[in-house]
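Read the single chain below, which is given as structure tokens and is the form predicted alone.
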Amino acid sequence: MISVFGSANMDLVAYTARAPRRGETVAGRAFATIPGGKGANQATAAARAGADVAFFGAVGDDAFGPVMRRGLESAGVDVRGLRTVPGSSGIAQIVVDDDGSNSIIVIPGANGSVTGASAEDLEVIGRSDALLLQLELPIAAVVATARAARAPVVLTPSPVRELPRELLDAVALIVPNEHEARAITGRADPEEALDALLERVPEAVVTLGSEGALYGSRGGERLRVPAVPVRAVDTTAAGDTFVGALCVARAEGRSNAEALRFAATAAALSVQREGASTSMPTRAEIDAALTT
């Protein structure tokens, strides 16, 4: 089982030929409201990739809250740990251009009310193969849950911020993209950034977009897995799809090389579709792509 303690947002997505510059107005071609948030996205990705998944977080008592809850339930995620609190749900305003690139503004809403996992939450987390964390919840809540968890902690350090020592001490695997790895370590070269990350945590994966991913461990294992070549339509959920699928494959006992290939394949399938949670592939789709 995979547990996810994280954010749930409603994504307000505008599709346009190119993103506007500061002070500029451009015409868009489409608009969509899609359940998202890095935590909910990772939970959805892991569930669709074949895992039993429990999600812990908060939504508001506005119109978006029930929609996000139903979205997770429809993916097969256990949402008994998803609380409803007074006020607005989290919102992400996203602009996606015709190259599939995106820019995002996140407004925390209900996510900002989360203070940590309850005793009941921690009991479920303790039975998990991994606990997935991100940084869209208050950092104090993330740190407290990581320290209290009796499961291997997988951290996606996004949005980028200073990482407290007590958080890193609880992390088994960190999965930044190349930009996050550079911001955290100050190293522009991904290989050097990976080395610097391994000074802080036992295992690290640095995702490199179209260049694939790097893996390293303190035990000396080093891997580079190429990306699956595809034409990207929307990369919004690529990283969360990768992390969710990676943790499923590791929980199934696959080798690191196999798990990275499984995750890269899932991410490649997701970027060929628009949206975040709506783009994530099923287990059957991932398995079929791996055999072609």
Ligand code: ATP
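Note that this is a predicted model, so its numbers are computed, not measured. For the two forms, the rigid core is made up of the largest set of C-alpha atoms that agree within 1.5 Å on superposition. Residue numbers count along the first chain shown, from 1. What changes on going to the form predicted in complex with the ligand:
Once both forms are fitted on their core, the CA shift for T282 between the two forms remains under 2 Å. With a cut-off of 2 Å and the rigid core superposed, R18 has a Cα displacement that reaches or exceeds the cut-off between the two forms. Core-aligned CA deviation for R231 between the two forms: less than 2 Å.
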The other form holds:
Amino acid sequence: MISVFGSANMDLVAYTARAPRRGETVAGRAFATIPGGKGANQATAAARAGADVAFFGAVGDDAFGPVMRRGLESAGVDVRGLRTVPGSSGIAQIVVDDDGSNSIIVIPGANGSVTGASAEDLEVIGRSDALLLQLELPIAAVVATARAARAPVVLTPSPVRELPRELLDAVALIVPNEHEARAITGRADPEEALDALLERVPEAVVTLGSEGALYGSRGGERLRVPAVPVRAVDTTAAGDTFVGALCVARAEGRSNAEALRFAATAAALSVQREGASTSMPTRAEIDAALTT
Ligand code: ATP
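Could the form predicted in complex with the ligand be given as well, to go with the form predicted alone?
Now the complete complex, all chains and molecules, led by this one.
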């Protein structure tokens, strides 16, 4: 089983030829409301990839809260640990222009009210193969939950920020992208960044977008996993799909090489579709892609 303690946002996405300048109004082409947030994305990715998943976080008592709850439920995620709190849900207002570039305003809303996992949450987390954390909740809540968890902690350090030592001391596996790895370690070279990460945590994966990913452990294992060559239409949540699938495969006892290939295959499927939760592949799709 996989536990995820993290954010749930509603992505409000406006598609337009070009983003408006300050004070300007432009005509948009299309609009979509897509459940997102790194926590909910990783929970959805892991559930679609075939695991039992429990999600812990908060949504608001606005119109978006029930939509996000149902979205997670329909992916098969156990949402008994998802609280409804007074006020707005977490929102990401996104403008995507025809170049595929985007500008985003994130409003934490209910995510900002999360203080830490409850005793009941920690009991469920303690029965899990992994606890997935990201940095979209208040850092004090993330640190407290990581320290209290009796399960291996997998940290996606995004959005990147300074990492408290007490958090890193509780992390079993860290999975930054190359930009986050550089910001954390000060090393531009991904191999050097990986080595620097392993001075702080036992295992690390640095994801490199269409270049694949690097894995290392303090025990000396090193792996390079190529990305699956595909035509990407939207890379939103590629990283979350990768982490979710990686943890599912590891929980099933697969070798690191196999688990990384499973994760790269799931992420490659997700970049061929638009959106966050809408793009994540099912277990059947991942297995089919692995055999071709
Ligand atoms: P995002 O922020 O978009 O969710 P990220 O920056 O956290 O993603 P990336 O390093 O971009 O993470 O991608 C994660 C993994 O997804 C990569 O290691 C790779 O396996 C896969 N991936 C990403 N982009 C592509 C692509 N264009 N083609 C194939 N696979 C890709």
